[in-house]
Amino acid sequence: MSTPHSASGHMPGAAEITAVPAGAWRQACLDANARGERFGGLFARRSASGPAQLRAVFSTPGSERLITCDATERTVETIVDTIPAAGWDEREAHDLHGINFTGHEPLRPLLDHHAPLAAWTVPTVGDDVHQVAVGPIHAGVIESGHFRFHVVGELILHLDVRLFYKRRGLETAATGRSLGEGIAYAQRACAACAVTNTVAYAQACEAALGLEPDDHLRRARTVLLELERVYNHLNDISAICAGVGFAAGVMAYAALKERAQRLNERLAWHRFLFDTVAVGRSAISLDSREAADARRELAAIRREHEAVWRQLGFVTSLQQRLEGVAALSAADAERFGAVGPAARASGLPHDHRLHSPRLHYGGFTAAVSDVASGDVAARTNQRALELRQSLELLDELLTRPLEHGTVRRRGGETRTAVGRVESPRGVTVCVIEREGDRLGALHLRTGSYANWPVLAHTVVGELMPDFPLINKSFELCYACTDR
């Protein structure tokens, strides 16, 4: 029987905690999926003195409920069947705590390096079928990411995806450090994701504290969100005019993303914008000239990248390599639990910026083209779509300067709590549980973590010499893995 309570009413980021029995983990799970309530990780943490526990986020655009176990015998039974998107999370939890998920067969390691080939990779026999390995180490300044490639001649039957080669042990090391403390290891966990993942931290921990942000605090959070968004959505197209060897697009692009990281260290100090969300209160103000100067250089942005993109549309030979190319099906995007810009070529409107009270995105609407084919076209639109939304989005909230912003009480306090931000990537998912004033556990789930599976599908069936402009097309993050 499934025993839910509520600390905090309807303080967003308040989770409704759903605690079950080891037996009735996978029927909660499913029951709360048949709801309709999305998906949102998976996670196991070790006690202190008891057996490891069980924790899956579930949401809907008001409310995010957390299932509980004690997973006494360390056996609970999977729910990959219903929810293919726990793939990677079930076998996360198996290397980690030792929990097994019956009806995972076989459960392949995630993390666990020393296992042999045979072990975590997927037998593929036939007729000239053989494996080409790609990686761990690069040719280009990257991280450390494995490739195993299942083909026949250059056709890709499978691909089994090995990440987590620098793995830190954030979430471990943020345990029993105070919640202003722990902001730092949720931005270490990945730079081009820095802003996304410490305002989902600093959402998490206000919700559980009971306070609500202030205009000027959610104004400044938006502001950084999108300052981050657009730099990486410049840097992705210029990846994927790379995957193809079109060297005007690569550099075009390139200096739009330089040029928009020379604007985020102008206003925060940094190019990645480091250090500047804090748990509780703005740690960037901008006065009337800094908004204006900023506005100015992003509508110089903003006039480049439209005339680049134009161009980019009559250049035939770079269209016609990425049509058709790797295509995600709607229904696949749903089924593996796609987000992001990857979900929304794919003609899924998810877009958390809907669902944000704690952030300045009143009026917002899902950009979704009416010719999402979620092929590799079809994913550079969206991010071209994306730019012109969110450079519109900061010229109206940089219209007048940023001052410090604070929070306010508005509930009572609660033990955990969840903060749920979009990323370049999709959307991530930041659970912490707190001690008093520490953290009990910490948990960062990224729009880069839900993709990665949902790559390896996409490429089954494509060329390999196409690997790489797939991969760019998603651009997903290794060091969000290796938190």
Contents of the next structure:
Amino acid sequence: MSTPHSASGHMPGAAEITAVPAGAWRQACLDANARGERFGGLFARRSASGPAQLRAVFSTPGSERLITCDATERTVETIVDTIPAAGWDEREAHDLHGINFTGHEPLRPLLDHHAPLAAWTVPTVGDDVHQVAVGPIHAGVIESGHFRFHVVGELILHLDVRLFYKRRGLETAATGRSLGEGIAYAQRACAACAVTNTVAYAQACEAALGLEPDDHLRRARTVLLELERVYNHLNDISAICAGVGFAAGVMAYAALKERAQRLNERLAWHRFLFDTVAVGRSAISLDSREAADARRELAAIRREHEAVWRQLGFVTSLQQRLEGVAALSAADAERFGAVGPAARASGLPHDHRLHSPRLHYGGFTAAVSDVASGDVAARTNQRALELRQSLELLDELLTRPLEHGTVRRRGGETRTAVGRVESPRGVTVCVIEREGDRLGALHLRTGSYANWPVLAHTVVGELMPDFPLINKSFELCYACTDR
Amino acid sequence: MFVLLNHLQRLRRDTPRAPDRRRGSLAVRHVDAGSCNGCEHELTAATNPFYDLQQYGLNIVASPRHADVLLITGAITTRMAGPLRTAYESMPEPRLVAALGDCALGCNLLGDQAELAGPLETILPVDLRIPGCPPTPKAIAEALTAALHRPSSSGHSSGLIR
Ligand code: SF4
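Please move on to the form predicted together with the partner chain, as the form predicted on its own is already shown.
Let us now look at the entire complex, which starts with that chain.
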């Protein structure tokens, strides 16, 4: 049934293409799933002539597969019954390209903001059931997005999440640009994941060009990724404290995040590490003095974090607000395709850093706590656990200076390739299709995109006033979901 | 808890205070009209103990109805142009509009024209421009404190508003 017509196999990131007719789409996806390949996104792309083309990414730790088909009748069979993680992807492909997924019923609008309320929300009926609409403009300094809570009193029965208010069409705009120019679009998708998104993009381009990074480049990118993780985790712990109104914790971690970002600026001239990643080379180097300075500052951040964290442990009113709230079971985390710290807090040991030969993570083990209870407390603790791990990794990585890295030829060129990087919120998948030295298509499926539906599932049965806290415990980006 | 508060107090003591703390205050309402979230991070950072925006009388408020300044971030997406106008129309007069970051200023915009509503200037009258990608918290704090004492587009000195 599936006809692999290009099998480059050995080059990490080069995708094996399984082209199927529309009628065999579902079976090809289910076969990949049954072989243990993990779903990593589904999207459609316009083609200059002919019908829209569908793509689904499946991967094992060492291989990438792209299942492709021409949606000739604009209809294929759904895969959500077996792979619920594809729910948002199918709704997006429908809204953007008019593709119908038979069996996915009702196929609710996700990006189509003109749809009437009844079309995109799940009907809930019963005594005292009512809806609470929040956003798109929120009360704090928060990204824009709309939530519709179906509640009885304060109890949440269901949540419909409508994002994509911030949709800038970055992927469409990047199409037709040179591979080198395209990285700006991946970066601008999201400041907080800028390094992750650009490394994933660069990896995809390099794989398509048959290039692999040398050791300097691997190390430089790993340092940048971990610096990004450090300031994000500090930010997220601060945000969780804000979720329960614990101001001392908010400010202590905000101050730590500030220190981490000032370090970013010292090392890479930018507080969010913008423009530090490029296709085929590294845009950062550190001499031994700078590396030693960074290690000292990171050690100071670690000491201060440990001291503040210990104090937080004594604040019973804070701890009791976190425990038992919005528990996500390991089974649901797996079923809905949860990723990142949120998945690991539920006991899933997935961390793409384990399988990143194009980065410098030798000897890495995923941090999973023995009390992976999946609640807000577990997600908070998971961040602290991974923060320490990142600080240790950086300490080790910076014992030597960082020299300018480059790439070397490893294999042949391919048209399609995948980059996959663990962000502070979970694995991010970047697919590129080349047309010569131009981008034929770009697709970015970030950790946040994977986790939004998981969040919506997790809040069911919780209290509405706890939503900000639960939301912060996932701390998902709107920007890189909307793109 | 005690140790934590002590720690924050020390941080506050060691951070240089603003030399000039003039009187007045501004209530700021933020609207994300299609940002990459960098500008939001830095606006929030401007309230951290290192910059402490509140000490200048600058407060971020929950509703445009409470606000003197509408602070806008991001390329203006077609989907956010409507809510943005609604927020502006809900504000009491006199009011200021501030563009935070290069996107809101219309510089180096990336994105698909079909998804973007056009520069902020064509949608609302912009009084205050804070450039940068993103502007640093220091730049944000400085620009907003300067706004405390500058006349608004409607001729009032904004520092006298509240
Ligand atoms: S100005 Fe820069 S940081 Fe601000 S929203 Fe635009 S791209 Fe992001």
